[in-house]
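Shown here is one chain on its own, the form predicted on its own, set out as structure tokens.
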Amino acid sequence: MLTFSSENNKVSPQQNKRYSDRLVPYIKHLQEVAKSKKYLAPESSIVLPNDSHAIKQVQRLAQTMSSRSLKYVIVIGIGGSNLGAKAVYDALYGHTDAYMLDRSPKLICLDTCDSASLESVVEYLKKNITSEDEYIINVISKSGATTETAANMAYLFQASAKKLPKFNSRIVLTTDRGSALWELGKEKDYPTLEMPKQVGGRYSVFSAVGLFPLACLGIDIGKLCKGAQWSIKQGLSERTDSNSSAMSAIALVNYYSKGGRIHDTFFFAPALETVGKWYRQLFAESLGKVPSNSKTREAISITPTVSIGSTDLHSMAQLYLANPSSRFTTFVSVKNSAHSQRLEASDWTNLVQGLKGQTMFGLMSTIYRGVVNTYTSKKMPFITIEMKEYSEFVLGALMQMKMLEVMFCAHLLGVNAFDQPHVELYKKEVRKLLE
């Protein structure tokens, strides 16, 4: 499903063995976590794709809430509470959703507190919704007290509850058991899905956080989880030379040890841009911390960036290629495309030699090969991931591979991949100001 190559990762055999020897005991620990089928360890997100009880619960509720008339799935949540579901939706439908006006249901995400955006969404919904079975509102907050989420829901409730039919009957909550949001669900009798306490938001895409809205959108969450299971099986192999997550982590940590500070994920597939944003949060929030054995108290500082081919070749390539050692790149491409129409001879194909007879997929593949050849000739460090196709299975495999990669990076760097102490600093200041 995913073809991984690390021949240009600039890791010597000796370095690879040293890192691999350090990873194997951790991989054995993850094997035990997966085998337990319980949410007890910080790494318990690897249990999610195999949790058939939770998956069936999500499917039942989605089936109950959905109908053929469903037009909009409105997710109110921020960060890990919406990025995973949005990444999958955008990869399958969202990139061209603006042009597919007849496609429904559509995903609408309310995350940041922007009054202009909120007002336009509310007016749009009031104009286009005529019955209660045309929309679902999924409020997602792990803590149950996320400022932006509470404010956005309060705004939507205040502006729409009286005008949208049976507003309260269309609300579903997703949160930790016992949170303030959980208690509100009990009080108001809102359907409430539990998020395992040990699973952080950025690792939650295969929990109810990601699966419920995706199921309502008609996306096959069973296949999504099967793809994740495929990557877990590969990623928990002690043979690191055939373990894509381990090899990717080793390459990134080795680059950092040599002074590298930027990791660019370069997608030659525009529909995957939100997957890049999901990974950006996963990477930065998991790794940007002071190692437990640090004497200088200096935090790990690898900045994750996202590039899109071929768009960013015309905006960022000068910077990238003029500084060949300044970043480590992961190229992500898609092997197959259903679009095979060839360009016929015309005034337009005559403008560029070789265009006649090309397919658009073939042209993108040629541009991609040209970029990879250029990076190789300039001795720029990179790895490649080729996706077999756009599908739930392959997306599940890619996202789970990346979550394991980040866990492995954290282990090698000596940081806790599952907390975010500095994120809490701004939240405390906001609460003080609000009070």
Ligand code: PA5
The other form holds:
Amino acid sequence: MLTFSSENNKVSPQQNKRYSDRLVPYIKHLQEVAKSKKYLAPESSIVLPNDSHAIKQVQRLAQTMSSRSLKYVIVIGIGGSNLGAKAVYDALYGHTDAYMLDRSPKLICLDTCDSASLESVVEYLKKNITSEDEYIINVISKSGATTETAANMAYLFQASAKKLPKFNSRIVLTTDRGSALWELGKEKDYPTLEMPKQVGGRYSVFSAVGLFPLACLGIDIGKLCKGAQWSIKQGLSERTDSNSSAMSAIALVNYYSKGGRIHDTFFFAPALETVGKWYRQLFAESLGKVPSNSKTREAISITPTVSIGSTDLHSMAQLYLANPSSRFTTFVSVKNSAHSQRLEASDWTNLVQGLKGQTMFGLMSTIYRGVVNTYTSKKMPFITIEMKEYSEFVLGALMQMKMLEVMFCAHLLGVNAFDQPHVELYKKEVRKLLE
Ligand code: PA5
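Having seen the form predicted on its own, could you give me the form predicted in complex with the named molecule?
Entire complex below, previous chain first.
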């Protein structure tokens, strides 16, 4: 499903053994967490893909709320509360949605405070919605008190509650039990899905946070979770030399220990750009903090960046290739494509030698091979992940593989992968200003 290669990562066998010896006890701990099927440990997001009760509950509510007439799933949430669902949707449909206007239902995300886009979304909805079964509004917030989320819902309510049919009956909440949003749900009788308390936003894609909107969008969440289960099986293997999450974490931490400070995930698949953004949050928010045993109190600083092939070769390649040791790269490519139309001879194929007879997918693969060869010859550190195809299963596998990788990085770096003290700092400051 995912083929992982770690050939150019520059970890010596001795270093590899040292890292591996530190990871194995942690892997054993994760095996216990997965076996417990309980949401008690900070790592309990790994229980989610096997939680058939929670998955069925999501499927049932999605079935009750959805019908063939459903046109729009409006997600109001930010960061960990919307990026996972958006990543999966964009990878499967969103990237080309503008050209596939007949595909329904569509995902509409409202995250930041932007009156221009809010206004246009409201106008669009008013114009296109004629009955209540054409839309669902899912308000997602773990804390239940995030400024942007509350403001977006307040705006939508104010601008459309009287214009869209049966507005209140189309609202579903997803939040922690006991949050202010949870209490509002009880008071107003909105259907409310619970997030397990121990699961943080950035690890929540396989909880109701990601699964409910995806199920409403007609995405097979059973297959998505099966893919995640596949990666949990691989990632909880103590054989770290064949465990992709462990190998990737070891390569990254080794690179950091030698002074490297940038991790670029280079997707040779434009549809995965939002997966890149989801991963950027997961990586930065989990690792950018002071290690528990640090004397200097200096925070870990590996900046995650996202590049898209081949587009960014035309904007970033000069910088990347002129500074061969300045970043660690994870290349992500897709092996199979459903599209195979070949370019027939024309004035246009004559412009570039060798173009005639190519498929678009073949061209991308050739460019990708050229880039990997260049990185190899310049001794740039990288690993590769090849996805078998775009599918729910493979996306679930990729996202779970990455969540385990980040947990392993945090363990090796000595940081808590599950808190975000500095994010809370600015949130408090904003609340103070608003008051
Ligand atoms: O991962 C995180 O903790 C953050 O990105 C949160 O998901 C984000 O700030 C939104 O918070 P909440 O879900 O509480 O509205």
